[in-house]
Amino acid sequence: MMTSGSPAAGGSLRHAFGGVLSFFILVLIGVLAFSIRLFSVIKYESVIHEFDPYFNYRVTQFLTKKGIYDFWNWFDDRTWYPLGRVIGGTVYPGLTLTAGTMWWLANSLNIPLSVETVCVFTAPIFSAFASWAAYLLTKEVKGPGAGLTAAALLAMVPSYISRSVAGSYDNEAVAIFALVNTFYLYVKTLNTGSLFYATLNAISYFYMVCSWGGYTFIINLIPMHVLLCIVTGRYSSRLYIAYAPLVVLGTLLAALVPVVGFNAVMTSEHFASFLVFIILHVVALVHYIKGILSPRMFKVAVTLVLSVGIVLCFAAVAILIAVVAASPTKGWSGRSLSLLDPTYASKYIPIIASVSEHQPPTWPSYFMDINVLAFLVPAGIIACFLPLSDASSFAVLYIVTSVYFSGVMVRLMLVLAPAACIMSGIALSEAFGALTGSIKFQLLASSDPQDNAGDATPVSVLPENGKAKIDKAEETTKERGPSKKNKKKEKDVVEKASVSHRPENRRAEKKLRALPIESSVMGILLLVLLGAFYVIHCVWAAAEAYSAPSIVLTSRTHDGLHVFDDFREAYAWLSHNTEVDDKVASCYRRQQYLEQHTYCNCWYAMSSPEKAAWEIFNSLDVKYVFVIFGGLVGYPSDDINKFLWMVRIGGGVFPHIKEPDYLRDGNYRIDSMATPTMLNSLMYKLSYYRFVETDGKGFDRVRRTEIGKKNFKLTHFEEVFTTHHWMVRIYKLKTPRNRIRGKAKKSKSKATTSSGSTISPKTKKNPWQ
């Protein structure tokens, strides 16, 4: 009978005490990871942020108002001009699936919230369920206590935060949470073996493919483990378990996603599942084969199945190679490509490179986004490798890939961030372990110099870690067969075990890796300092970096805060003035709303002179066309500065617009000295029509330089409105005018009507309207 000051006892209510005390710091790191994205709420207000999520809420709204079978069939005639868009076909339905979801259960409870404060709030509720996945990742990899560590970090990490602050109601929001909470259930079914959490790793899969495209990372690092596990020589059926499921239900699933569809099989960037998929069942049929034969039958089935393998394997590779060469780009999207090859996007898909996110980042940004962790990443991967477990070369293999997409493309730095703060997690941790094990060793020690702290453990009794090794060995050696190699290495694994945690050798071993305790106290004192920098850091990028929403800017100088509110300024009168089936042209700020061809054919307008433009704009029914300026104030992200974009963006689908038209010397310029085909294409009037009349010099704050054409008058195009501070720019193509000449003008100036009465040409309908 075990009495209440038995080891055993103490040590279940030291685990019942430390699994209350890390579900309160859970619910703390939960409260965190909300609290610190509601700062564009307090300083602004509650708005959704950017352009594409005013299109999610846009969807969310039509979701909520006329149902799930609706919004599959809904064909958006508004969206996507002049083609319209299927909005059921074309957008990962995830986030307004999970919004419409919160908003009808919160409607459910008589809690009355609209639709916009759910968009608003959906991402910092989705970040503390991310930083909740992030511990349970860690956990499995690692331990509590690192798992802690990395939700802690996770919660607050830039990079992060920049992607899911209050109002930013875009696709990252929920999908980060399904990539952590994903990995976490394979991680978790590879150390288990369930079938169980294999089965939610296909549906939390699943949600990863509705809610964002980057589910294709998945799809490729898993398998990328599996077959570095294979190779390694780490085969289980716990690997089997984990991965074959969720190849089957995650591509069945996948396909059911109507933006995915066929895709989910017919596309490169998910053969590599496919393949890694056949060697795992080679490789399992082989240890199958080796656990029921003897050793020579076994070479002549080996000879057999290899063989027959063989072949197989090379009409698959020929089949594979056909379907594959078949594709212009070899079944891979521009956007993977651009990952595999990064120069690919400039060269031949010039819209996707034009795409800030898109482009590489700079070594600063790292700093800005991760801040600390990227000094502790290295000391974490070190720290896996030991020792090296399957949970632990998962997450090495996690940290290595997303740094390298994260070099490639800047938007990318948020799937970097989970993995470098689960290394940083793991650091931390094993650094807190090592020096307040020092600690406590060094005054044990030196209150008793002659137990040495090591006597109050049993002899009988292994350390829990201890016995743990012991079961994982014996459960792998059971996986891997019965045979005698493997038994005498289970028997040297329980003994090595057994001899390394008696008393005597733990006491020489904690003795050899003490640290004195003057450097252990100075090395913790570091870690908080370095732990308390990087909060500071954090909480200042959650307030002023990335609280401010891009349609509402603000600028700090000597005199004070600036606010420029000319977005919501220029969409009032927009709102206020114009019908509601008017067609107004934006050639960069409403990329989604134009089809790729109309998007073309809006840059090549703006390209093109002014008569060339308005013919191009009329020919699409535009009747406004809205232009971002930013010289005035020293806005640096308008259209000139993006212009050249356009440009070449336009050539690949007009080869007359050249680039080099609108360069002098290789160089961009607005001044003096730009090229003829700049001063007179529509993009440079329309920016600068009536600048000079600002300061009478016309000098651009942006690029620094005063303009080269200063008084110009616009022929085919009116201005209608211009914001405050010059940054939205708003005009109308003017009605054209009738050119009839002789004859024809004075036949038509006195036809008549059958009753003899003459028609008015202001009362005839303008055939051009």
Second form
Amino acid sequence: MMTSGSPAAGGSLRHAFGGVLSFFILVLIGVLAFSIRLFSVIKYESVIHEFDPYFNYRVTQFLTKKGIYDFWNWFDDRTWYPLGRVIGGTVYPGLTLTAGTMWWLANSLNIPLSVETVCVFTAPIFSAFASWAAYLLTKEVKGPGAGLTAAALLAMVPSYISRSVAGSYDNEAVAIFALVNTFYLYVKTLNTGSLFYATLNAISYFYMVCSWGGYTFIINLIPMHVLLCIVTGRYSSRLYIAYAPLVVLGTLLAALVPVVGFNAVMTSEHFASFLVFIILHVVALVHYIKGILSPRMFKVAVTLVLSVGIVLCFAAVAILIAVVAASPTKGWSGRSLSLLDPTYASKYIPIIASVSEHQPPTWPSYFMDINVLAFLVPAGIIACFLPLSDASSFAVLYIVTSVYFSGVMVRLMLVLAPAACIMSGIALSEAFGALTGSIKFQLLASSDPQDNAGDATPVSVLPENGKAKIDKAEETTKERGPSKKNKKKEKDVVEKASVSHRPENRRAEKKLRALPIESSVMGILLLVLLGAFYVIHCVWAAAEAYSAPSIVLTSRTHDGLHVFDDFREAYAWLSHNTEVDDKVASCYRRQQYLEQHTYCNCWYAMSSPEKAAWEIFNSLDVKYVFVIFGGLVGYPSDDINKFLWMVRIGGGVFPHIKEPDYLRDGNYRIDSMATPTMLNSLMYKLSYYRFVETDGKGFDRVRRTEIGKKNFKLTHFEEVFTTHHWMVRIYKLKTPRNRIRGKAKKSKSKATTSSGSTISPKTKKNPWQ
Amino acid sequence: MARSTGEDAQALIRSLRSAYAATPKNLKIIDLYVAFAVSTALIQVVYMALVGSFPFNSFLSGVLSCVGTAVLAVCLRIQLNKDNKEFKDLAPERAFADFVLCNLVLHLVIMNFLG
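Can you give me the structure for the form predicted together with the partner chain, which would complement the form predicted alone we have just seen?
Starting with the chain above, the whole complex follows.
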């Protein structure tokens, strides 16, 4: 491989070989990214997980059936009942359009894939693309070796797997690819100054805006970076070409997406980009004038302009501040404000604070989600500073901001994952390069006697350098053995060819930087070991932690795996026993799963006593109520546990629901110490109706107490179905009495029948009196 | 103090003029185009202030198309300027082709957004 005639031909052959090798490595990385996400498909079946993705799936089905024009104009009266939802205007269309396009493409090539299959496998395909985009990005920052490492790390990082496993059909599946791609094109434009890449950058940003609300991260990070470059004196015309077209084209393209619309120019989240746009133009003008004037005249110009300009500046800034301060939230949306001030949402917007993904992460979740990369990131940051370029300063800024945001909201750990992989890839490849370079150098030096005779640097210099480097190397991990070695060796040999031109200087320098061969080999072995740990952890996380479709629960008992398929049992009952137009009330996100029924979020109804709740439900035409109850099996995310959010959100809208009414000593309790309001609320009654019959005492396994009110009857609802493990309970609203008794007196309630026949009027309390 | 400022200002303007006169002709044409685009944008803003911004998307697309094409022309000028060391091995035809492509995309978006 090394014996070619002239050095030039040898170098190009090696480069060609390296290119082919990296192509194959990238193909393998793509296959890895795809297959590591398939655990749930293999273990269970190809279904869509969680509850939110079912809404996206429903939208995609509509798109494939009706076409794109009807999709844009769709008003869905079945979600967010009774208000309905303008799908065209409130949904980020990127994901559904992407899946719809893939389905259409496959079908036009006569490959009969169903929409569900396409939706389930969208995420793994796009994670392969994301790895390739990470390779390209890191290649721009540091080099191909770092690129391959970063791509391999991103293919496996658990944080990204958790949101893009096969079956997780949510926005982040395509959004992370769009994010990394946009950053790659921005850095490429910055490095080359080509307007072509600037155009591609704007188009990729458009795709990102279509896909995810997190696009505001891009439109704030890039101006921040431009500002950083200007402030650190790195202004160049390439910076102008990279940023200015992006702002104009990007704003226009963002305004094209109906969800964003005019928010692209009117909300504070975009103001940073406009401000930096103006600042950039000022700097560019100054730069230009400095170029054409003599230094003395330039000084004159500066003093003149400053004296006039400062006055104008103050006036403009004062006006801007007045306008922004006039709006109540200073022009920022609630979600962005909660990022800047993490306590904002819990004080003002309970519905945002209630989502579990919006809570700050715990420390162990960092290790769970990015594992060894957490140690590599600081090494990568240092490596970015030697030498510092525009691209590497961008990478540093990206990691710093994403670490801050991931600390605010656990959902944003996902944005941290690509940054951590890039940094770790850089760190790893630098460490690996140093180690293999010194091995090669030592091998060459020992085989070439001339070097040994001529050098003046004593051997004692080496161990000190070696120790410092070993310390750094032992904190880093390693990937892909032989291929990386080959690439680094090729680069080093090419370097050696140029070394021969200036023998003594370079040789001495390399000798100083070279480590003893034993330490290098040890270092490489330790890197391999650490990389193996990373791989094992990622595969474990993918298989055990993140592959469970939440609609089916499993647990290991002493006699094997026990499957709780209660949700699907309940949905099947609903689809068989109810009419299509019947309305079902349920809490939280269960509603998207079944599309035949209309669901309504009735927070306040569940907190009210039975009669009031009946009235509320009746006014909305609700026929069935759907309750998740985990007390029998110990399923912790049932509706009673989420009850506190219902009270808070309901209390935010209806002031007569007061949270202290439900609390005893500041806790929500359902045992004998619970408040009467709590014991009378519909939530309590529907969850614990007939619960005493299970074990005689009514012991709730989740709350770990016996329930307070044990034997009670329901007056306005009747139980129509309870699943095998009591996890889902369905109740039907009783119809009001036909005949109204003369006096308004409470009638005695009877025991209810267990399955629905409500045709005959029953003697029960008439709520209309 | 004021007189020296006035003299300074005049000297500044004179030196600016003489320096600018030395720029090549193609760059001056591009500068003229930029000035035209910016002035069109200003006219649109004044019109909006007089008449109101009702079809806001039309206003936005009009102004942003002028600003956008001005920015792209400035990028073209940067790439064609011989004093710019970074772009000395970029063929002027390539720079112009990039400019045309980007303008095409920009105007496609504008026409879509114009309503």
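Rigid core: the largest C-alpha set superposing within 1.5 Å between the two forms. Residue numbers count along the first chain shown, from 1. Everything numeric in this text was worked out from a predicted model, so none of it was measured.
Relative to the superposed core, residue 299 shifts its CA atom by 2 Å or more between the two forms.
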